[in-house]
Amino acid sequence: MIKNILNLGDAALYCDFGNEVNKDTNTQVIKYFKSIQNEKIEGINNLTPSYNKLIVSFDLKKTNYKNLKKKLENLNTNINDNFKSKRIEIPACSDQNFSLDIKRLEDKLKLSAEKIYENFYNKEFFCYMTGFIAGMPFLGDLDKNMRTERLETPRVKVPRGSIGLTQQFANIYTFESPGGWNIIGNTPINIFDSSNEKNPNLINPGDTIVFKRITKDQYQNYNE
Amino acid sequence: MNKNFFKILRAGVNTTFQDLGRDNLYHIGIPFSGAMDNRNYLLANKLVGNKTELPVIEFAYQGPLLEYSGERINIAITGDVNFIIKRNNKEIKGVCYQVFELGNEDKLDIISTNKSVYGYLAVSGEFDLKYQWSSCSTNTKANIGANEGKKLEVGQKMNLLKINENLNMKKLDYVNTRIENLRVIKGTNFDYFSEQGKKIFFEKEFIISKLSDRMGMRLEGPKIENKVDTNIKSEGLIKGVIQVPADGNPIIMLSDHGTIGGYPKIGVVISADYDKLVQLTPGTKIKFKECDLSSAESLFKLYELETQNLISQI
């Protein structure tokens, strides 16, 4: 549940649900976020739910923070539908040409090129939130011993379709991108679509995802 | 066939076109986009007849060099703009919030911006344009919008779908003004920095540097020093916060910013500054006053109070 409501300049609400960073509580946030959308409510121009806070930004011309917060606290989040998540299948290549960070993995993490692939492959992630670029989802978790911190110096540009790892979390760079995540490989497919108006992003907040390993070969073949 | 267009002879710095801006996608990655200078950007409908939300060419620093083809039409451009018109081998001066008349073969050449970043060129009639999620603004990031996602190009032709008929020589008297203290409500991260940092905020000079962009303005000045954590589980973002990264040096996030971010958040600049915040040029010296919410939401209706002002003085 939300912990605290608070302004976030004059023009947005911040919607806190607490510390933690897991399922149980990246569901709420989930759940609110459909809620509100589902109320279409007069003056909000946007909702970005994320790991567990909820930004509700909002026309000043329309509406302004005392009134929402009211709204938004008699809010009715028993939606029981249990919002539509999917479980997607993401073809993915290591070849050296597209794992960039792959040394640095093993030195940081302390395990075997194929150990770092044997436990990141075939294992269900948790879409927590979409954003940053158009479509990048974020996704977790990583095991324990698959965690590491940023690169040092972030690379000026991340080829686009790039599975990146930090902390507990991947990633995919949907765009070629500054960013300093630890590149492990590479998908050939399309993650977000502009011309698909209803349904831009492959990959929602609350969906599965499953990494499966490819061959440079069938990488290069890959039509979707 | 499209007998009216302009062909770009020098596209400028970074020339795109821009509306109101798309809402409802952040939660997809999606940036608001939409011209950086809201009043100014429906003033320059305003002259020209056009109605206030339909897609301008906004232009930063140097403006493009255009040719114009076809029947004759009407031009105006906001902001604080060096412009002229070469028609046969005659130069007309151009005077911004004034609009002039573009015949066939005309050139209008958008020169540069003066001590400000952005203008916005209105041309009475619309742009043959792609529109998504009910918005033209062109965001370079993603590709989206207009001109296939990207800035506008030398030797591009950009034609006209319909031009007005009705076609009037308005005129407003107006001049921009600069602001250099800029209002701030405090960030839901404020507390994250030493007592020394918070002062140094609102108290210090910070200077805009070169690295400002459609996403973001980057200052340098005085660290801010944070005694929490340099970062945060990343969480969304709005345009005016202002985020304070492990190097201490503050980035204000403007119209086409990432949609999350991992900085903590320091302060977020009031809606009512927005427009003149975009408008200030790397170097120029700023500081930030502390501003209390109902103050902001006084301030925005004013604020909005003079736009609508001015476009009913046209």
The other form holds:
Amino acid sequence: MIKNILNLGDAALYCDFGNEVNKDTNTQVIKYFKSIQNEKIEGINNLTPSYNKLIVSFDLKKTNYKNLKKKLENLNTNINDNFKSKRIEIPACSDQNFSLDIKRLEDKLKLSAEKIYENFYNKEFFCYMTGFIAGMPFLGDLDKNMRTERLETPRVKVPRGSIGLTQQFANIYTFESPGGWNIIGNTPINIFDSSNEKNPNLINPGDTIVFKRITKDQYQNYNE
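What would you give as the form predicted on its own, now that the form predicted in complex with the partner chain is on the page?
Coming up is the bare chain, nothing alongside it.
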């Protein structure tokens, strides 16, 4: 549940769900996020969910902090079946050309490459949020023996489709971008489609993700 609702600048507020970063807390964030979407509250022009916070931006010509706070405090969060999350299978290739940081991960985690791949591909992930770059999903939670820090020196360019690990999360780079995550593979599918105005994200907060390992040949021929 919401711990507190606080003002954030002139035209935004944030709902604080506490300091914990886990699936239970994030599920509450997503529940409120989707309930607010469903209610279509006048004046709200943007919602930004994170691990344990929800930022609500609004139009000062249509509402204000006091009125909006009251509506959120009385919000009906009994969302219906239309908001069920999806289970999505993402093909991924961990050929040496794509698994850029496997040697580093072996050293940091004290695990063999195949054990790292085994752990990763047998894991079911939960999408906490999307962001940093458009549509990039933050997927938790890696087992404790699979967690390590970011690269000491981030890359200037991480290829689009790269799958990275850091701390308790995995992610997928939706565009070529600078980044410091440990790259373990690459997917041939498009995670973010800007031409789809209604829902450009393949993966949304609350979805469950599994990665299916494919060969380099399968990767290269995937969209043919």
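Take the two forms, find the largest set of C-alpha atoms that superpose within 1.5 Å, and that set is the rigid core. Given the structure is predicted, the values throughout are model-derived calculations rather than measurements. Positions refer to the first chain, counted from 1.
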query: Rigid-core frame, C-alpha of Lys61, shift of 2 angstroms or more between the two forms; finding: yes
